[in-house]
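Only one chain is given next, in structure tokens, and it is the form predicted alone.
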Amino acid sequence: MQRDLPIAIAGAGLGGLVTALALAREGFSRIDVYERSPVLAEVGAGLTVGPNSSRPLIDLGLGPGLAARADAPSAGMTRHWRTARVLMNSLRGRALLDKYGAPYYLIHRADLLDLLVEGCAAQPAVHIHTGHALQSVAQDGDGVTLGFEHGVTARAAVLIGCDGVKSVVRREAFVGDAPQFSGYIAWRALLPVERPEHKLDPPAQLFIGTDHMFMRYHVRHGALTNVVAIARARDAAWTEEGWTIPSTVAELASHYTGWHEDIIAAIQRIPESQCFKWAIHVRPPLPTWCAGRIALAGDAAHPMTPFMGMGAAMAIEDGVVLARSLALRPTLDDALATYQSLRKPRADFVQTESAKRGLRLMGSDPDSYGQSREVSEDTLGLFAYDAMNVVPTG
């Protein structure tokens, strides 16, 4: 496809900025991100980059940066949510990378973002508009009109939608599905780790419990701990989602009663200020992700639930076979059916993987948990996937 066609991408999330930062890298020149905040700042909390979104990074001239700035784990561990007997051991470190021959990070969300921002940066054609919060979209035959609430329009000849599980492109262009409440609500934490005690061996531990599970590893080289809690909605009358909804640490605390003390100990020294809450929402598969000219991406496309660790994975994913689609099929029809069929079947399996995973860890049964092959991002070979070398050149 020609390199010279404007290319509008809503949302300046991690999807968002590693679609623009592939499409430039494929020699596009004409790239406008538009995001609805005024600013760009990702929330306070831990991200998994697992060899399968780590690999395409580093492809992307990330690798020094990234390497720099996250924390590549030894191993990884759950545990028992009341005695914290070690349920099951995880490959991570030098044995991942020797597998895959990429990388497992735990990194800051903020940090990753700060790393493709600056990548974006150094790249002439990628143009990032803030204050730009999308609220209408048409399309014609010679490309796609963007009207925003401020009353400024845009063109451009194709348009990806990378704006979240609340996705306005998707609602303009696809179907009017509302995301739905997955019965799930969430906490996010960071702790500082002040003291010797504070480290965790290893580095990545999770606890589980009926209906709950307590998930808590480093960032930042071990200076912080990220807390991800998440538990069985008691009631369904509280169902709001977003990731900046304040939360009380005795209101966390109240769904742990009776477990682990480390658990008991760690929900204590959260931050009254940097306790928050979401209910995790989900939306079913599309029947298809392109129309026209528009396509969809991460979120926007698959919101998943969480306990695959496999989220923004898929939306790097997403942006780099997007790209590479686009650069190496002579039309855009061509690109965006083989971006399709590249991406849909491995998104809907994730996304089913990760829904039957949270019932395994939160099932009624934790303490049979390990004594057969359990699933998970390994076992399922997901972190063998290759965003870049997936797109046929022929």
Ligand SMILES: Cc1cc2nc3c(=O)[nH]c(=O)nc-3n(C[C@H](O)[C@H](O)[C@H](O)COP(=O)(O)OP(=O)(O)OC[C@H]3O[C@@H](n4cnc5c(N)ncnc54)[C@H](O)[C@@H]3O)c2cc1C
Contents of the next structure:
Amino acid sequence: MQRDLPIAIAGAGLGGLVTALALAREGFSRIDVYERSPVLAEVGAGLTVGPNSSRPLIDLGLGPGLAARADAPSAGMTRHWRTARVLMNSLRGRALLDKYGAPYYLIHRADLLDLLVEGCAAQPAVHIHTGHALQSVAQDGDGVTLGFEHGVTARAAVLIGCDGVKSVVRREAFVGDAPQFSGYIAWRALLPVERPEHKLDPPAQLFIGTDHMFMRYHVRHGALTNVVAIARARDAAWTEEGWTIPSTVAELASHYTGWHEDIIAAIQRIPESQCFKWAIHVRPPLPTWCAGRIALAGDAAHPMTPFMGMGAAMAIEDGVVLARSLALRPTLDDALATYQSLRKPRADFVQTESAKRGLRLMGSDPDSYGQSREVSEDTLGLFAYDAMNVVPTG
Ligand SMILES: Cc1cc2nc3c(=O)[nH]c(=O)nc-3n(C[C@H](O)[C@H](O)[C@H](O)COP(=O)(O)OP(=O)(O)OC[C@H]3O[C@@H](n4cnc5c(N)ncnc54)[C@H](O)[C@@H]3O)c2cc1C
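Alternative state: the form predicted together with the ligand, after the form predicted alone:
Next comes the full complex, this chain leading.
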């Protein structure tokens, strides 16, 4: 496709910025990213970056930055909620690097966003417009008109919707469905590691029990512990979506009564002002992600439960494959059809497997977890995907 056609991206989250960077690296000369927030920022939380994400990020030039800011855990483990008995060990560190040829990282989300912002800033083709909340989308034979809440409009030849689970692009150009409550409530917090006993060994540990899980891992080279606690909702009346809804330590603790002393102690260390909760929302797979000059990517196309740790990974893969399709395929129609045919089956699969893994992790019999062969990102082969090299040329 012509490299001088202007491309608009809605949303400067992880997916939108990867897409912008990938397009610039493919030689597209005008890429406008429109972000609702007045400043580019990520919430205080960690992110797993498996080999299928680190591989394209390294290809995009972020390898040194990732190596400097992310942690590569030597091991990971799943433990019993009450006894802390080890139920399963996960392949990490050198063993995973040798198997897949790319590292498995844990990173603070803000650090990855910073790396992407720095990468985009080094590309003259990328223009990021903060404070632009997309409100309307209309396409005609020549392009797409974007209307923003503050009354401004913009035109582009192609629009990519990377605007997350409540996507306006999806609402305007695809279906008017609303995100659905998944049945899970999550809490997040970042804890300072101040004393030797706060150090986790191994540095990534998941405790599982019936209807609950509690994930902890270090980021920022062991200076912080990222906590994600997820409970199946007993009261479906509360279903508020969003990353910044305050909770209380007492509320979180009430869901983990009787858990192992390490978990109780970790909850008690959470600063009251740092305890957030939200209801996890998903949407059923769409029949199509592309309509005319518009494509969806990331959570806008396929929000999923977090039990495979693959939501951002799918957004990263989408961005790279879409940029490569637009660069390598002869027409826009061909490029978008190629993108969808390569990406949708994989994202649909991961969405389904992620939901199934949630049921296994929080099943009624945690004592027997790990006795049969685990189905994970590793055993499903998800880490092997090479987003940079799946688009056919010619
Ligand atoms: C508890 C939990 C843990 C997770 N852990 C992991 C993990 O370890 N590894 C992993 O790979 N994934 C993980 N995920 C999933 C991951 O966070 C998401 O899938 C990922 O952030 C999606 O990226 P995105 O760019 O598509 O959307 P988002 O990150 O939601 O970004 C969307 C952007 O669009 C902007 N926007 C929204 N509306 C508009 C508008 N109208 N106009 C302009 N801009 C707009 C937003 O402000 C935002 O900047 C986790 C998710 C949860 C819930």
